[in-house]
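This document opens with one chain alone, in structure tokens, the form predicted alone.
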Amino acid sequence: MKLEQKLFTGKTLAILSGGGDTPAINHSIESIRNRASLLGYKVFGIRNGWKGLLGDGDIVDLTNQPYDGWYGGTALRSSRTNPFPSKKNPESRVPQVLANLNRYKIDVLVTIGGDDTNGAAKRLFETEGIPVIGFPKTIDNDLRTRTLHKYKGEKIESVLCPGFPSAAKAIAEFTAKIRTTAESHSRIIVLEVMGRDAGWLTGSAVFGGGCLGLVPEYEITKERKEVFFERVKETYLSSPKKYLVIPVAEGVRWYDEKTGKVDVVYASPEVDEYGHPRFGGISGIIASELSAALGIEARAQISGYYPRSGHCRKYDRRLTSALADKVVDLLLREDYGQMPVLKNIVPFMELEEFNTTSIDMGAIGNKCLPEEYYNIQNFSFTETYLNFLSNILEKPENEDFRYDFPVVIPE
């Protein structure tokens, strides 16, 4: 029977993005908007994450509007607002959220975010019956998507989130560029990479020529620090041009000689509404201690927001499109409280809806770097991790100054 109108004509779907930005959020918004529009939904954008559903609301109409999904970040803006009570804000703002969902006649809510943003959405679904669909995003790649990585007969529970491929590409390129400075001065450069609790992004520096690496999953005790220093010295002295770029995650737990404790380095004592402090500065401490212990010049470089920034790369564009196709399936079946994810780690051409599935938003949580991906004894990323990464990234061309000048010996 021929339908007189689109299936969901008269209904409204709203999209919000919360937490840290990634290069893939705008493309996620565009992809979800386009598919929801085809189903007949009017599509609204909620600005500034959950904050846009407080007070009188901050809502824009995305229906039939041009949208640049290649542009990085999120045009809907973002915040770390938590609608539920927290230590920083004990007041529940759920009534304001519910009032605005009703006021703007929003029938379905799609939340683009990590564990915090989508966790709040799941609570609204469970406690208030709000129809929600979560959409993954994080450059840290630590959102548990239950994606399988098949390698040499093994099945490894891995992760792949929109935003990570673009950020990983940026870190690989950043590392490849900074090598020339390290080489020019025969230095060790300690490259600090975002990663509060997981070393997924840190490992991508290996594709740009990074060597060794420290991740939050394995703390650096007093004993392990001594072993690490020796490993760095051996690697540096055996390198033909006497330089190293060592990537370290911002969340590395490092032994402090003064306090006798192993802890992270805080850039600020303040916490956000989800209780997260701001990390930063570990690279400077490690570089300073390496110089003192080894007598080799070492410098720190913080990549900071660089991997978050810039255009959405091609792998991310195809990944977000495949996951948005899965959103259509969830909308058609009215299967709420779910998040679309990739089933298997696959190369670019296999990023299709048939390689996706969905998981219950209550089972998301966080997923650290699997032990198969990191060699704790050698402080290095494994062949298995490099295989995981090779599905996502093209290895950058690491240019090398190949000529070796003859040494002049005086007569």
Contents of the next structure:
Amino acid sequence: MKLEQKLFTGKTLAILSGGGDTPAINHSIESIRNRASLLGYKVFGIRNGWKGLLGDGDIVDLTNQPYDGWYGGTALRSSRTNPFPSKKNPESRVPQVLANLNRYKIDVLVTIGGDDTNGAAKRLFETEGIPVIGFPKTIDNDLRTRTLHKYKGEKIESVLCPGFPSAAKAIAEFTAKIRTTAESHSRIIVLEVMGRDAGWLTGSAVFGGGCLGLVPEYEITKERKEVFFERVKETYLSSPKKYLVIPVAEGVRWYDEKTGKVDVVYASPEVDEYGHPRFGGISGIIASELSAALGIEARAQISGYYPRSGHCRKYDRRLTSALADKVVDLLLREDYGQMPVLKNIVPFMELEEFNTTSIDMGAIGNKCLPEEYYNIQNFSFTETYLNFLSNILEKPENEDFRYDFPVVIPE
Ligand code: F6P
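Form predicted together with 6-O-phosphono-beta-D-fructofuranose (F6P), following the form predicted alone:
First the chain shown before, then all remaining chains and molecules of the complex.
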């Protein structure tokens, strides 16, 4: 039978990416574009997130164009523009967005983003009836996807967002690398990791040989700080090679002796249009306090944009493809206001469409690290967290210098 016309011929689907970039956005765009094209859609790319729908619009045609999905970042560029009124920008830009959706004849909008971008998309769907599909994205992994993690008879509400697997792999590799310099100098390196208010990404340093860890979910009060110092000392002294890499989340809330308050360290007090300040610098404070308290040399290292940069890793390529398959299902059923997600935490081989589902965008929001993943008493990530990560990263980066030399004693 010859198909006379594809189902959605004459219709246009547009894709935008908003918020912090990840290595998996281009692969998401390419995967969605390819599938939507097969259904007959013309596919547009909106540049710079919601900003591309303001003014005269900034739109490119992705239909039948070559695309490098493995290349990191987002070729459509990104911004933290909020179409809805915010403290920073009290004027609503929704009328401009609606005018451009109409002017460019966009029938369906796919928004690749975290809670902010998809939260705005959800509001447009609810208040203006715009057909939207949200596509998850964040290295912070804190966008509630309602993905189940089954381990030792327990069912834990976990999260798995495209971008996190590549970022986690990068942090594991980064940690494995800086271990060698920590080892050469018998130092403690305090490794600061992005993730805003969640410690999902910080934990991946353990797969590169990181020990202990501090996350934003549990604040470090005056009392907890003393216990933490003790714990670091014990761990350092009992480590066979006398060095440590301790991952700490950029959003750790830490007791400040001078102010007597527990607070995060801000890189800038400026907030974006979604009300987020920028964090940065906690590792320097922790390293100098550790040195002073323990008499062990400690240094700070900020991993910064490293996990957000570079090419899309294999787990992310497969994950974005499986979620894009689910987008096809949503498009065919014209089921908008939905976000495709992974049903269960599964290893690479099981990343298939049958393992995905979709959730109502009204149910999205933030999800911090589950309590099953972090041991507050020990300041460490649990076996359950490591099992979660082993599905995504497979094996730890645990190369070690293998030889020990006999000590020479003068005769
Ligand atoms: O949300 C992603 C993220 O990388 C956070 O981990 C980090 O706090 C923030 O973005 C940094 O934002 P910017 O790109 O504005 O420096």
